[in-house]
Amino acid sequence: MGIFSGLEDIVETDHPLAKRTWYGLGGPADYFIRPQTTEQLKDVVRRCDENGIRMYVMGFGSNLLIEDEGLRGAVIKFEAEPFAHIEFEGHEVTAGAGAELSKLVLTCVEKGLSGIEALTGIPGSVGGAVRMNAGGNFGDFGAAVETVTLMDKAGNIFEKSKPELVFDYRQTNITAKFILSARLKLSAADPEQVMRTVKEIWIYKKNSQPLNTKNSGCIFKNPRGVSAGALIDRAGLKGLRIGGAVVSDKHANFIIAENGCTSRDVMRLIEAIKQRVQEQFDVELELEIEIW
């Protein structure tokens, strides 16, 4: 622990990451770090940089697959209050990167603020939602985000705002390593009406997605103008199994981890799907989940 001497309270070694992801798969991280303040984060980043330790930032692990061998590096998780704080001011909301997206959506609904109800049913952290511009059929997060507060690997904190801040399908032009918070611009609405919308979206997702299974959401991004799930379905791949990993019968863009599943099983199934879709439709599927 010499590298992180004095930070023993926030640093764990050989930390099992499987329990940190929705898949429940994967090996341990050399270091698992939960900074309590921005100053601690800066200190951690400096020490990692000086010692050549690769850094990963983990949200809620809902869109993530950890390899069976685990990670040689440090996983940094923002869960302390300064990183998870949510603050309301009129029609604007500032949410820390570690805040829970689903909690943010419901709190906004209760306060009669509309603009992110399209994110209903999408698990994850605010930071992760910004980084990948989380969304679905009903809209995406970037539409509501006005400004993000960022920190680079040198410890410099700065803001990036629209129009300099650009959101695209499942991506942004943010290159900084750390997203610290996001400021959202919402609009006033009747709470009951917004709640009706939330319920409709939730019912749609419940009926169309395998929610009560071990999965990481959609595996692939939708190619332009077509649904990845539809392509996988048309390729006859629903129910395809490799080891403990199986393509969902309910939604073909979901891979479910059943008993005995390993990350290797999921990765082999991903490759099998990509190959079959490429052969049948000449479309190269691109991953939406992250693999560490």
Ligand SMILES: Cc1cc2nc3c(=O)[nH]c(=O)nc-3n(C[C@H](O)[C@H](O)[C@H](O)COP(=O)(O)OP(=O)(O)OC[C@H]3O[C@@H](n4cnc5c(N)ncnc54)[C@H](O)[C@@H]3O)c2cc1C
Contents of the next structure:
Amino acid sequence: MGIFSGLEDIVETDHPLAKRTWYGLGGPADYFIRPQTTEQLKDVVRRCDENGIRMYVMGFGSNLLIEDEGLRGAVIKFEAEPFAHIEFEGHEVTAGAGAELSKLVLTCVEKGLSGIEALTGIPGSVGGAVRMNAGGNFGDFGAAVETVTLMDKAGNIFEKSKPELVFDYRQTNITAKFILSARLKLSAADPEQVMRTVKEIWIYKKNSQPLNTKNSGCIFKNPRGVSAGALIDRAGLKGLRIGGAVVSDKHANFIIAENGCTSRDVMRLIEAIKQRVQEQFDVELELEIEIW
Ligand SMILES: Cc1cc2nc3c(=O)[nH]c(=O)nc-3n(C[C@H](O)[C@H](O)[C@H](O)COP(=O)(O)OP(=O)(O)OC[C@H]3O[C@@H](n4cnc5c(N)ncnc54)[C@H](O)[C@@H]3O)c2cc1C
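Now that you have shown the form predicted on its own, what about the form predicted together with this ligand?
After this comes the whole thing, all chains and molecules, with the earlier chain placed first.
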């Protein structure tokens, strides 16, 4: 471990990534690194850079499909307390990138703060929710985010705030590699009322998504004005199976990984869906999940 000598406590080699993702699929990463401090993160980034090691930042792996061969490079995960800290100040909250989104939503509700209850039922970390501008029918994370603290590959830490910080459907204009934290602007509300909204959204999710399966949420982005799930459904693809990968009967934009499924099965099913939707509706579906 010459490249990371002295950092053996936080660097694992040949680390199986499957257990780090919601899909539970895919091979190992050359390096899996959990920095404990910002200084350590900078050190890791410098060493990766000097040795030409490609870096990946992983949140909770709820929007990722890892290839069966795994990946050549270093996966960096913000798990340690300094990266997962949540701090309230009046109607504002600053949450570390490694904080769990669902925990943040519930803590805000308990404190009578409204603004992110739309994120109910969306798994993942705060960093992942910023990067993906996670959301759905009820609203998205970007609506509440005022400022993000970022770090670039050179180790420079800086903030980006609205209006320079822009969120769009499942994307942002953040180009820095690392999202360290996000500051949210919320508003005071009756905790019981916000909790009622949370429950309504949760019931909606439970009824419309195959939540107790291995999946990665929506596979495709919704093309402008249309639901990708509706197109896949209308193409008659619910239940289509390749190997252990199957299109959910409950929500056609979800691909479920059943026993024995490989990432290759999911990727082949993705291609089959894209082809059929293209042929039938002349629509090119774009991936929402990331394949590493
Ligand atoms: C059952 C289920 C339901 C879902 N429902 C929804 C939904 O309703 N709406 C929705 O939008 N999504 C949904 N998703 C997808 C997923 O939950 C979101 O995209 C989530 O925001 C991803 O967060 P994560 O921490 O798991 O990120 P990961 O999957 O680990 O990573 C996703 C991307 O974010 C980047 N990233 C993560 N952390 C950082 C960081 N600190 N700095 C820089 N980049 C970072 C990664 O590099 C990667 O590019 C669902 C997924 C599942 C499994």
